[in-house]
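Let's start with one chain on its own, the form predicted on its own, as structure tokens.
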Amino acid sequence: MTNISSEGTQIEIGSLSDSSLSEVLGLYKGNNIIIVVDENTHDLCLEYLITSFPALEKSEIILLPNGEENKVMEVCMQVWNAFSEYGFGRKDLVLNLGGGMVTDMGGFLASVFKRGMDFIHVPTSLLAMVDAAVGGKNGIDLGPYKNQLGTIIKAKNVFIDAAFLQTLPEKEFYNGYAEMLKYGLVYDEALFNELSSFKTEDDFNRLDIIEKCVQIKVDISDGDLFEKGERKLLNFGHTFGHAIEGFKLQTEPISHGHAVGIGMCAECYVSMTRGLLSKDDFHKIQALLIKTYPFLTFTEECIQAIISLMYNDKKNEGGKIFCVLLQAIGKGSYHNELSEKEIREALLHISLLSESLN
């Protein structure tokens, strides 16, 4: 069992049966424990959790519908009404069992109800383990705009058990892989090089790599919880990625990791055209991303719609679009203003790549 202390949160990586989850649940004896799941974790993970931990036998189960399109206020209102009907109070505990959508939304539900209930995360996807469940960001979408409503309040505990990865379809690993690559690209060249050689499902199950990613997230987010400076590095790939994801949500939704993978290539392209990132590094990164994620073709109309979405990005200031760029593999720089011309050229580059590969 590996313990990582993050300010306000205890993170344990290893088998749940060896963790302190029983002791943590014991602190809420006499109070309600609410387990938040989605349809996947309800069917694949919930029974194991309840049968392994007797303190959870009388828990109330809140079932969220699957899919990013349900990460919205309407669903939250239904859940908060259920919380009220059940008579839940601020001394009760919310346990979020699921991937990034469940941890994002479950944390938001708990952190807002009655001005804040305690919550803990048991992430079940690679994306949630290495990124979403760590660092205190909780939120939901507002129309096509990603995570526009939310709080920054940390889970009391995060329990990361790689056994849950056995429940994932292969494509879900690539959802988390994008966030892992992000850590390597902005912060740790050796990690990026190690990740570049990943080929099989077993590679994604490596606890040492999960630990490295969690430690980077903790190191950066603990030093800058409210994203005034260095934490902005962790938005690499997300300025383009969130806009692409929001745009596709209206027609053919793609995964968050897929959108961020394309977003990282676009932001690397801008980095290279500005002379920050060497052509060799750019082509090395691009080759890996092309191999991993299906690239998309964007018409001029699509590009204009994506730019419009980017103007609503929550990282913007003074009506200007900012993003993270790379100076080298392992070295990112934040707070770079983007012009519409650069955005258009980067998306045209992605389109041309997509056409040349098909």
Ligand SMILES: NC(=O)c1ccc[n+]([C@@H]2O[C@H](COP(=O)([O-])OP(=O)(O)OC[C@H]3O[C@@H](n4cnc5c(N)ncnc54)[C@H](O)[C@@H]3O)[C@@H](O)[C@H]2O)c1
Given for the second form:
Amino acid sequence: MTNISSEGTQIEIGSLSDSSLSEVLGLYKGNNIIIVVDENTHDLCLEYLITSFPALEKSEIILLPNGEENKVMEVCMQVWNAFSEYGFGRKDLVLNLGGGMVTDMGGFLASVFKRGMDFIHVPTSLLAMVDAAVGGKNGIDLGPYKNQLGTIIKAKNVFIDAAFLQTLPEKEFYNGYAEMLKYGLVYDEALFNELSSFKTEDDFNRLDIIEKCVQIKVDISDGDLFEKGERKLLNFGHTFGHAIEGFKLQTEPISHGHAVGIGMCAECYVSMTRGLLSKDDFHKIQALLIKTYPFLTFTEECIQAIISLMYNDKKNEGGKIFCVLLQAIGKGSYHNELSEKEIREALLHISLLSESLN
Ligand SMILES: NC(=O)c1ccc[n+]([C@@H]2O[C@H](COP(=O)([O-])OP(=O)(O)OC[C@H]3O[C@@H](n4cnc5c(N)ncnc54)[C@H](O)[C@@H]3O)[C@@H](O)[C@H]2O)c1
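Can you return the structure of this protein in the form predicted in complex with the named molecule rather than the form predicted on its own?
Okay, now the whole complex, with that chain kicking things off.
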């Protein structure tokens, strides 16, 4: 069992049966424990959790519909109404069992209800393990705009047990992989090199790499919980990525990791054209991203729509669009203003690459 201490949160990585979950549940004896799941984690993860911890047998289960399109206020309202009907209160505990959709939304549900209930995360997707469950950002989407409503309040505990990854569909690993690559690219060249050499599915289950990613997220986010400075680095790939994801959400949704994979290439392209990132490093990164994430073609109309979405990015300041750029592999820089021309050129570059491969 590895313990990672993060201000306000205890993170444990290893088998749940060796963790302190039993003791944590004991703190809520006599109170309700509410387990939030989506349809998949209900069917594939809940039994393992409940059979390991008898204290959970009488828990109330809140079932969310699967998918990012359900990370919305309408679903929250239904859940809060159910919380009220059951008479849940501030001394109760919410346990979020799922991927980033469940941890983001479950954290938001708990942190807002009756001005805040305690909540803990048991992430079940690679993305949630290495990123979403750590760092205190909870939230939901507002139409095509990602994570526009939310709170920054940390889970009391995070229990990361790689056993849950056994049922995770292969394509979902690439979502987590995008966020892992992000850590390597902005912060840790050795991690990027290690991730670049991933070959088999087993590589994704490597606890040492999961631990390294969690530690980076904690190191960066602990010192800057409200994202005034260094934490902005973790938005690498997300200025383009969120807008692409939001744009596609209206027609044919693509996964968060897929959008971030393309977004990282676009932001590397801007870094290279500004002379910050060397051409060699750019081509090394681009080659890895293009073989991992199918690139998309953007018409002029799409580009315009994506730029409009970028103007509503929550990281903007004074109506200007900012993004993270790379100075080298392992060295990100934040607070770089982006021009519309650069955005258009980067999306056209992605389109050309995509067309050349089809
Ligand atoms: N809060 C943060 O700091 C942060 C950081 C990164 C991403 N996010 C958010 O995370 C979300 C994406 O997370 P995600 O990729 O985990 O999405 P997700 O939660 O939708 O999970 C992806 C799919 O995998 C299924 N699944 C999860 N665990 C499973 C398991 N063990 N076995 C079988 N199926 C399983 C889910 O039901 C879903 O169908 C996005 O909403 C993104 O905005 C938040």
